[in-house]
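Here's a solo chain for you in structure tokens, the form predicted alone.
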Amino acid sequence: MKKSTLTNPIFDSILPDETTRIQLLRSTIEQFQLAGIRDPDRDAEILLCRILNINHIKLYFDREKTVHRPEIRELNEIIRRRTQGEPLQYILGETEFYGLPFKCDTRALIPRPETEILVDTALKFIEENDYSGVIDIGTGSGAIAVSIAVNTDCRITAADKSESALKLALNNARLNSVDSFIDFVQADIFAPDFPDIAKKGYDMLVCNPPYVALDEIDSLDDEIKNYEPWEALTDYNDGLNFYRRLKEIIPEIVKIDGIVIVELAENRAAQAKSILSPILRDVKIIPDLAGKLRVLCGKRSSK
């Protein structure tokens, strides 16, 4: 997707005193289409409903209802941000993941539906094995840790090197009433003392690491590479550094036969499996709903 060069949002030059909801919706959709927004109708509906504080049914049922100047001004500013490529989730300041609400801003990656496969896998193993101790490395917004905490009785350690990301994760834990079940730890996985800070004896390790290779950054959508934090996207190398580090620390912090579940880049799934297989057994790679290789899981071996 190419970044928009539009400089004239919907009513940038002459702001009308009023218009109708349907006229405003149509004009917003047109602006988003011109800007190359992937789903212009959906984005326009969501943003207009937010500005007017109504649901989708009201938007269309009262389509001829008048919208006044202050609301038009507010929408105009949002259209400007969206047509310049800012992600919808950052504009709204929130998103949904695993059916739960999450605050969302540039301190962390936007939680994505494909990562729900990792949560599904974790919950299945927890239910089958009655696990109680989980560590989420690189927690970011806390989406994985919070989703597991909401659906289990596990005690979870959520680790991240970013203090600002941890504050966001804590806010999301409070938003979903599970902050008392999660310990937030500021720690860098590459630091020599990470195993001591993180503690030992976890039943499960989950991780969605930065797996984009540095030479792939330019191929990402502008919405991603221009707004989301690079340190959560890439290892500034070949996209495999975190798997190499996990290989080193897993024997120190995960119990024998404990489960390791990590997200993958499909084009490096085989390489990630090769890196982790010497310390894991019963390794499986699980595809997401689009059929892309997405999640690796395996049990910590006794080696």
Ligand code: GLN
Given for the second form:
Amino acid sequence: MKKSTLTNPIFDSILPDETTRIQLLRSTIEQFQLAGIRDPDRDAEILLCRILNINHIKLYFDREKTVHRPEIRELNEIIRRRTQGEPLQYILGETEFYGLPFKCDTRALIPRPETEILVDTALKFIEENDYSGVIDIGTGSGAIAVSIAVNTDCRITAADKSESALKLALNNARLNSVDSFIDFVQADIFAPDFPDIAKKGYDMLVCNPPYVALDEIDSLDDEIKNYEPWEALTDYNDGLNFYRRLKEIIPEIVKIDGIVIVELAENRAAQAKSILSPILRDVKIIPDLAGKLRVLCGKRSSK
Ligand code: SAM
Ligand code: GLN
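Having seen the form predicted alone, could you give me the form predicted together with this ligand?
After this comes the whole thing, all chains and molecules, with the earlier chain placed first.
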């Protein structure tokens, strides 16, 4: 066994025939540190456990256990992808959102923890008001639609322009056994006939739109801008196009007094609020756990 290959597996062409779990963990962490990965220990642990098909406890408990070349090679390939900046969730092909498992890949945005605030808000309103018809616009991975379906008896329309994202959303609905409660609809929110395609009379509309302005894309982390679909991140304009369009379609598709819940970019919360205020009442802006203005909710007014 070559010692040097253990400390630097990614840059060596000769992989060791075998090593131990703990040595492999250390060398993976070292690679991630060198590459400037934000949480090298966590990522190394998760990926090594995935390759070895074991849990974290086993990793440390059986730390001197031998790992053989095929697994070392597999890990090496994963280290290469991660150190080049591919998000951990895309490498794993899955993530957790609202305590539920979701498949994820480059067809859709990786569900964000801050979007759980939107789901929390939606579930509270559904419970208090006995709502049953919900539309999720820009469903992506299906994170919001599936989480609502799992936790309520609602019938949900999950709309997205992207056919491939809708396929992923359907997979996720099946994975969580709620596919029979969700109607998947391919539709462009900006199409003039969107209200007809999406149907009408909803009790609730939820939407996490692409709200990054085109001139802000450069300032996003490389992991985001180099891997996640730009269609999911930006409106290719000032980040407010979806709020303007929502203002037009909400009176057509949401019942009077129905609830509207949308995710926000903190730096444009006030602008989004002033766009939507003419068609809503009781508007509230809810911060996320980091204290950033994240979710706007209001009731469709009768005007
Ligand atoms: N709902 C998911 C979530 O919260 O994780 C994904 C939200 S992602 C920010 C926005 C989604 O809007 C993407 O899935 C994208 O495909 C979709 N989208 C982009 N442009 C659209 C359009 N013109 N009409 C409908 N959906 C669109
Ligand atoms: N919160 C995402 C980001 O900045 C953007 C998602 C969105 O546009 N809705 O990484």
